[in-house]
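Presented as structure tokens, the chain that follows is alone, the form predicted alone.
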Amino acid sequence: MAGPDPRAELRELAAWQRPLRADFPIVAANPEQAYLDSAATSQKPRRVLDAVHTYLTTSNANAGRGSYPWANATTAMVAGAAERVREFLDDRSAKAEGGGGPSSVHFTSGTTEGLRTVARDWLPLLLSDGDEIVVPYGDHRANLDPWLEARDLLAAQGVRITVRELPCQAGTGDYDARALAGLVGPRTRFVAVTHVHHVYGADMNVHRIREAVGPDVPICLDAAQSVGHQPLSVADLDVDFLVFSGHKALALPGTGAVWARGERGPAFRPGGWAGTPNTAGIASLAAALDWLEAAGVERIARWTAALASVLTDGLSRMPAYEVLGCRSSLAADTEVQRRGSIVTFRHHGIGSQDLGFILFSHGFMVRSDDHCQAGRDPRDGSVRVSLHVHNTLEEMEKLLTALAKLQ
């Protein structure tokens, strides 16, 4: 049975979309480019802009450090915030006992110094000498480097610990479980996984990790291009720590959050003094939360997932393209699991820095690096098209013109 057809299905949703587009000040405003980069960091609708303004305006204070008004107030919707988060992942454990439970939220600067403090703050004091980690050596790096520095801090302090790669199948980047359960051993005592791959946008599959590596050993997922583009749940994902950036989920820069389980290992307490939070990004990343469940996280998903299937489907009949990731995605009328909101490819004759220019130059704004891969080559770039709800079927039809012009 072949999957549901992109066009209809964007048809179906066009009067859903419409208002919603018209609520990006700054895409509104700029009618003739098309905005095709929110993996690296997303737009921010009115609603996000006008509670940085509020805040900004009537009871900007620092939290935690006054007792009037304005900073009791900033105080209150920082943990408030925390709680939204709790409740956007749907964190039951929170909602069955009322707030409480051993989860957790704490904020952080994004997914970089989210997954950065697990490391250096959790991490060693779940391992000892002889211990094993598995991690990603084909995701971002900021799901790798991180790692590799805990193995050396605790090397540094006589700890000797192993880091094995995740297993991954080539040329779709897609985790193989068969292979991580042979992989796993009595020693193995944390995972690194990522929800959608940044590079080949697809969901990879996390539930198949845990049945791999058993009940006991905690996982951490790096959320950062799921959270606000599709539906998720901590309740259904068995990890223990979920981590993702707030301006990747039409919130401000510079903000993001770590929700830790607290059921597997020592409690997941951040080291050192706590300086003064982001209080304006935090009331943005609050605002965005309600913005996208208004909105319909699983409807963005729908949409996006759909003009994304469109593009594939386009540059499959060019034969001076490749798309990266799985070959057996690309056609719209798929049987296997669609990409999500990424799609990535090279031009086999033009540079991926000179496409993107080229690409500038007719009105489209896509990424055109290495995409920060672990163990990638920089010169070996492609062209990232990375969407969400405010894109259009319109903008997929006229990159397509585009890119055909150029074979």
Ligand SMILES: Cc1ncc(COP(=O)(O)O)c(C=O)c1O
Second form
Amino acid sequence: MAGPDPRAELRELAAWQRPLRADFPIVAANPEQAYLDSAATSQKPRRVLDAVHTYLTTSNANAGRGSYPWANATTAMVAGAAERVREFLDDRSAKAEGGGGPSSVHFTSGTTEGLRTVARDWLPLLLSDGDEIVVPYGDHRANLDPWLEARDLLAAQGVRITVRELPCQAGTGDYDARALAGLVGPRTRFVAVTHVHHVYGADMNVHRIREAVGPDVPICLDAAQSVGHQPLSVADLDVDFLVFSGHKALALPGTGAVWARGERGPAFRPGGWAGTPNTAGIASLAAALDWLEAAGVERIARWTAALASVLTDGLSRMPAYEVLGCRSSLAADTEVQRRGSIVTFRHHGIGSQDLGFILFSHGFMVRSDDHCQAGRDPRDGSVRVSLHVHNTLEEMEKLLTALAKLQ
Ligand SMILES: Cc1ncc(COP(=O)(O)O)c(C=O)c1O
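Moving on from the form predicted alone, please list the structure of the form predicted together with the named molecule.
Following is the full complex, with the preceding chain placed first.
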């Protein structure tokens, strides 16, 4: 299905985007460089940096201990940030119940630690001998290793569980919901999925996973590549755990969160004693979510999808390149796999590492390796361009010109 003209979309949004780009100090200070690696980690807007500076210079203390004003302010800031995460993820249970609700938010260093937290603290409570879980084998290894580790740990305690592979469609990498429906049985207790694929850039249509697994099985969503990139609602997606990296969503390195619904499965709140949290990182995360909301996540999604569309369209006219994953589409049809802010490709004659170096010599910072995709040979690389709101049409056109010269 044909979507809107990406260049018309970019023209319409240009006046909105310009001041947002100017708000990233590192981008503004390096106009000759194009940062095209936001899927690895994001750049930070001034407001986020200011929030960290303000916190550290006005009320830096530990959270959850101490009763003097800075300690109280820090405790309140962390609680407020957890509330902010709930709101940002459209956790309606929290609103309905006056901010409490059965859901909980746990700050982590990123998605890897978040998924491990789910695997370590919740999963064993869901499982008994003979149960089954379904997990993706072709997504980021952060969304595979923790489940396999949990299986092995349980086996060492005499609890044998079966890990089944979440089926994917050849070519696009999209999940095969129909095949999944045939895999789900009475012993299926847990399903792990990814919202937006970190290599294919595709929205993995997780609403169809809920339909396929039925209403009772807890679903854990790796939202590392969707939070801050597209509107997202845990209420609509009907998932039970949502895990993301704050540092990919404009917050400081070492930040992330697990949101847990606590309705299906155990209402367990792990970590009675959590230790000292990353308070400056948490302050940055709250500020980043404020920034994203003020900018408008829906428009960020339109902007980056239009840039991605320009890039995939240009690449598809160059026979030397193969674009991985789904076709670009801005269509609203939910059965069509939509490409978000990631475009990954290979050159038929130039190795991906070499291509990455060449592109850097032209001022483009891209990722060129196996992208931590589970089951990949590290030599089986590709070049990934991942975008955020600060990227521009001019950057895409310059990149296409450089790529065309390399044909
Ligand atoms: C889909 C996905 N899941 C998990 C991760 C791991 O995130 P982190 O390195 O923040 O733990 C990434 C990082 O690239 C990712 O893209």
